[in-house]
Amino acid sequence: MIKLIIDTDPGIDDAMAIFYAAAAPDIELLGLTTIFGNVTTPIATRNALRLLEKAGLELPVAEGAHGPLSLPPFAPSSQVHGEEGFGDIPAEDPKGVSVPEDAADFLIRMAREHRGELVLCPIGPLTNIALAIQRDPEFVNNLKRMVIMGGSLDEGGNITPHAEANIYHDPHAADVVFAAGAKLLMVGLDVTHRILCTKADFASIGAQSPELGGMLQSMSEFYLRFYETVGKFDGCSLHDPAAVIACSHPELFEVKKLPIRVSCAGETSGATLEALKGSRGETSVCLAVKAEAVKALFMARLALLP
């Protein structure tokens, strides 16, 4: 069983990933940290608490940075995830509150307490992770590994022609992370665009798990409508769930090891590019995936939910 913390900006596919982790018998979820991206950081914190409460989990949530390391803040992706992050589902205040520590300090402490065991899965911009690296030189060495949902080597971008959204929203932070020497797996658009969830799939999820699966089915209606507006009628990509699945089932992904740098300026800002050999440690970049196996695992785990 892996010990996992998800750094998240919930977000509809974040909700899918968190509910997957809650259901998976091979994952021990230790907590969530929150970041801007799909929504503002305070809304991300509220949504993270709300998802844990829906799943019946009493776990810590640590609120993270409210803006990028160097760039001015971006507007949230409300056209993709809705104003409150969960599509057409209205805002709802959770009973719980976040812990007093900020996300970077929480991550540093948890990595020390679970040295060599903790898997960190960031599925939003990488600001919290970069701050943890800057504050504690031993942070990445204390982790077992880090699995990032973000980037693209050959696929092109989804927010600009060159950049994937999580990397684009804080390229400076992403470059800090890729340069830090962590045991790093990049689950980017090269594979997540191959794993699709259709309207019929969400109907099946809702039928099998009426409470939590029904919540995901309700969220998906907004998400699928967005995909249709950009000409994709065959479903939505399982971006964030794929990264969480890669934490426990790396054998479902084919990787190439190479050093990665991030463009931080100009029209290519946010692009993940191959760096000069020897200039930094190698990242395991996912370039192929057993898409049907990943999707089947996702569906099977969600069927375990209430």
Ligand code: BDR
The other form holds:
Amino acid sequence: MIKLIIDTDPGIDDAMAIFYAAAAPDIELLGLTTIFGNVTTPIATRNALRLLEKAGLELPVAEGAHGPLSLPPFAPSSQVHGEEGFGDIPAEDPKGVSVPEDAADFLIRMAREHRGELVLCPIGPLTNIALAIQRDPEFVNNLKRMVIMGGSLDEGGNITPHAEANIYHDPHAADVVFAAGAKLLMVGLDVTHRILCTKADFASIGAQSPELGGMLQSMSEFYLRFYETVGKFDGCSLHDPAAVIACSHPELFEVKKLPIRVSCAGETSGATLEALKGSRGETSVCLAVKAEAVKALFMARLALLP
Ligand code: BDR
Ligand code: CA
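Okay, that's the form predicted alone, but what's the structure of the form predicted in complex with beta-D-ribofuranose (BDR)?
What follows is the whole complex; the chain from before opens it.
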């Protein structure tokens, strides 16, 4: 059983990842922290609270940074996730509210309280994580490991030809994280582009889990339509679920250990690049995946939900 916190910008595939974590018997979810990216940070907080309430989980949600460390704020990715983050599903206010601590302070405190046990899985831009690293020099040492959805080594980008969206939206923060010496697993486009879910797969999820799976099925329609607009007709990538699955099932991924740096300017801004050997700690970069096994796990666990 792993103790997990997800840092998230929900977001359609974020919702899939959070519901997967809620269903997985080998994951104890301790809370969520929120970040801009797919939506603004206040909308991410609202959506995170709503997902937890839907899943029947009373867990803390800590709101994070409203913009990148150094760059000016980006417009949310509404063409991918819809204005409100969940495709065509209308906005709905949750009953609960976020905790008074901000995301970075919450993460620092939780890492101290669960020293050596906490797995942190950021599935949005890395601003909150960089802030926690800057505020507490012990932060990464207190974590068991960090599993990031982001980056791309050989695959090229998805928001620019060079950059994956989560890293692109705050490259300075990402560089702080890759330099911090954490036990780091990078689940990037090299593997998430291999894990595809079709309309028929979501129909099966909705049939087996009418309430929560049905909500994911509705959201997926918007997401799949976006993929079709960019010429991808064989399904959408399970980006964020893949990272959460890698937290408890690293054996499904093949990695190469490399020091990673992030380009912070020019046309390659947001690219994750191999750094000079010895210049910083090594990241385990996922380069191959048992894609069918990841997808099977995703579908089997979502089927456990109401
Ligand atoms: C990442 O960007 C966001 O759109 C998704 O939620 C995922 O975290 C994929 O590049
Ligand atoms: Ca995300």
